[in-house]
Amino acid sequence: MYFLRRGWAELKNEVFVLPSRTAVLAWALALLVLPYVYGDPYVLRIVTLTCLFAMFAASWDLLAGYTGQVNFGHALFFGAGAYASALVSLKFGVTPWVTVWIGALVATGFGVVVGYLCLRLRGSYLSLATLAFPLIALGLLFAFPDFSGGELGVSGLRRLATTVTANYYVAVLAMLAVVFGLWLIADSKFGLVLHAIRDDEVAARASGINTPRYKLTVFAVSAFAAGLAGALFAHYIRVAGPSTLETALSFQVVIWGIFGGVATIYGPVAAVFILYPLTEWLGSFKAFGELRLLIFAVIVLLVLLFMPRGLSPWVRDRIETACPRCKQRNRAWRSACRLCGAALQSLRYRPR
């Protein structure tokens, strides 16, 4: 009974006080009950893949949004996790429940290497340098086709679970754990240091912050999350192929991040849950079969044109407002701050 009262108090005082937090809770609960409400296998498959790509997008946002290390080769970590888990599972007969963690650790190793090699680079130089690593990895895979499967990749993998619903819950629970874990990291003191590095790395170093150590750490954490997503993806579709390392996937995650809103964690996740099912749904119509990518591009351009900070920050600014005194966020329709009681400026008159 004590835990129920404590849990209700936390929900009432920390979650239900803000519309954005209430929406996140409703979204998480909807994912958990979806198979019982609408258990169509095709829908569950789309949502499962959406969850895996949401993990991938959130990992990119921690690196690019919070630290300013815009990675154009983020697919390297996704593909490293997929290939490492697939090869260990096939070559040594290890259960996928173990190999997915091996894939995530291998991707972490790649993240440390890439981060170390790119420590002195910033801006466009860093982005172009990271773009080369997936291409190098693809070249190595094609050079040893007997080991990696070449252009066909590695197939015949075992899934983590035998039923559609069980695989769905594996993806959903993994995504919720990774996304909320990354959000906690970004909202901690570690996240504040990442903000400082992004805004002015020279000033951060002058203040005594060991910026190379923090940049290596965030590369490793981001790579771990992306590698775990790649390993789960490979075992779900039962194939680890060159598509997991393609440049198109790296640019896709950049689009998700910018569309949803960088430095938010939840923004890229929301973008994936909007754009990926939308493109799949449009592809089911013959009339849109050839035009779905064009429609996708138009939607992205419209969002970037009218919502330059991304979709999620734009929506949040319409339903919440920050207190001018204590900086705590409140419902937009409140006239006084819920914590300090200061008068809140209406969104209608907020300067742009």
Given for the second form:
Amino acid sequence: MYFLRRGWAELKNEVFVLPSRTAVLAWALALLVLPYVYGDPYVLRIVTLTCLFAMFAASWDLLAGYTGQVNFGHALFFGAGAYASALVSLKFGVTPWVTVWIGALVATGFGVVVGYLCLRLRGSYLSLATLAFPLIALGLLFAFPDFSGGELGVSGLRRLATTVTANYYVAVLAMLAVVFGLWLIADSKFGLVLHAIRDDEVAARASGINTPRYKLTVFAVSAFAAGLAGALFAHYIRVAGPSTLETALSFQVVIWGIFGGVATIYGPVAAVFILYPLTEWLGSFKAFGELRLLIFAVIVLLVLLFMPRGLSPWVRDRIETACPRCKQRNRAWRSACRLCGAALQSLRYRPR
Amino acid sequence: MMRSFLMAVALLAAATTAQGQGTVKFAILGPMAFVQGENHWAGAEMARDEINKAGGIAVGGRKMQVELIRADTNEVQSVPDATNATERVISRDKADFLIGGFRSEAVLAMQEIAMDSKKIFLGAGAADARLGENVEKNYDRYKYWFRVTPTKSPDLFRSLVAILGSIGDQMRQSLKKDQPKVAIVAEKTVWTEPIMKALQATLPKMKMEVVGTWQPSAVATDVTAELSAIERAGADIVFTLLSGPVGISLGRQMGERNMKAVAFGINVEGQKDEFWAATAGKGNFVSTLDTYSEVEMTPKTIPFVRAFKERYKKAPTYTAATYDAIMVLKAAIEQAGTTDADKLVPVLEKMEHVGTAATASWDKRHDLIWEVGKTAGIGVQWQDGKKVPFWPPQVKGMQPFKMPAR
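I've shown you the form predicted on its own. Could you give me the structure of the form predicted in complex with the partner chain?
To see the whole picture, the full complex is given below, headed by that same chain.
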């Protein structure tokens, strides 16, 4: 009884006080109950894939949004996780419950290597250099087709679970854990350092921060999350192919990140949950299904035109406001700050 | 008044339900924004209209209409999109049968979803052998997969070699050369690599000399450097493995140079009706492996090709064999008297179906059994603005293969 009351008090004081947190809780609960409310296998499939891509997008945001290491070749980590898990599972008969972690660790290794090689690069030079890595990986895969399956990749993989619902829960729980974990990292002192590196690396170093170590760590953490997403993806669709390393996937994650709002973690996740099902839904219309990519591009452009910081910061700024005195966030319709009591309506402060 | 209204509503509802039960649903899966998907759909439309016009499919003494479900897999750009489309037609649209697919990596993933749901999936586009190997490795799971077109990739190679052998014989006779010289021109892409390696090993056994291998880009607009090297090497045959626009460049520039060598192999651009105009009329003698032409491969080929051209104003490509896939299923359903997948599989395994593209029968991997004149495809050559079929020569309507004057 004590724990229930304490839990309710926490919810009331920490979650329900802000619309954004309430929305996140509602979204997580909706994901958890979806199979019981609407168990359509097609819908569950779309949401499963959405969860896996949301993990991937969040991992990109930690690297590009928080640290400013804008990676144009993030598919490398996704593909490395997919291929490593698939090959170990298939060639050694290891259960995918183990190999997905191996895939994530191999991707982490790739993250460290890429991070090390790109340590001295910044801005567009870094982005262009990272773009090359998945192409190199593709070249290597095609050079050793007997090992990698060549153009067709590795197929006939085992699923993590046998039923549609169980696979759905694997993806949802993994996504919630990874996204929450990344958000905790981003919200910690470590995350503050990442902000500092992004905003002014020289100043950060002058303050005594070992920036190369932080950059390498964030490359590794981001690659781990992307690799785990890739490994889960491969075992879900039962194929790990060159499409997991394609440039299109690398750019897709950049679009999700910018559309949702960088340096937020939840922004790219929201973007995936909007854009991926939307594109799929558009594809189901016979009349204009084949124009879905064009419609998708128009929607993205319009959102970026009117919401240059991305969708989720724009929405958040309209439903919440920050106190000008203590900087705590409040509901937009409150007249006084929930913590310090400072007036809000007349001095609405929107942090940029 | 109220009673009449309720009765009318009930009758309408009953009629709608009866109509819903009276169809067999075929999902056509293909990249609909691409020529392969267009042909998937066009072939299926022709089959649907023909069957429905004739009264439908007889299922256990009851006539059922054909209903098509168009599913854009977008597989050229996204494998997950292809899997989503497959799941949608199965669980949402309640398709009875799946037909189509093109990109092998995507079809492997689509195959898994179809097999999970125990749906018969007739492949009409992907050539990779692994799709059939799955049937042999795990029959109980993958037995619902059958390939209608094309033959698996090793058999495509057999067809190429068979046609090349026939061209080589003609050269030996006309040029009085024991060992014709072959130049291999393969675009620099992954799919050409295994074929190139196999060719280099096979051609010497066929008493042909490989004078070199050239690998232009798939989108090259100028291959004069390669062609002048080929001329200097004294090649008699230019063996092409080209799927991109470079096929047009090669055809045009061979014509401009009045080359004595003749091009044969895979030239996807050369299969299209627009090839002659694209080469500005210079693509004479370019030849390629193909599927459809106005030639009597089977008694159904010519009427189908003519009807297709009349309806869509262009010739069908190999993925239009969705027509055959639907007809195969119609025959199997009528024979078994059911649409139950488990009962149809043994019927399909024993069937020999005379289609428009091939006379099809299936091996233990549910791959087409390769046979010249039945499933091996045809050789076509551009002769004075017309795409002329020349191989296999025993088929009625084939015309002689021509070579440039020397």
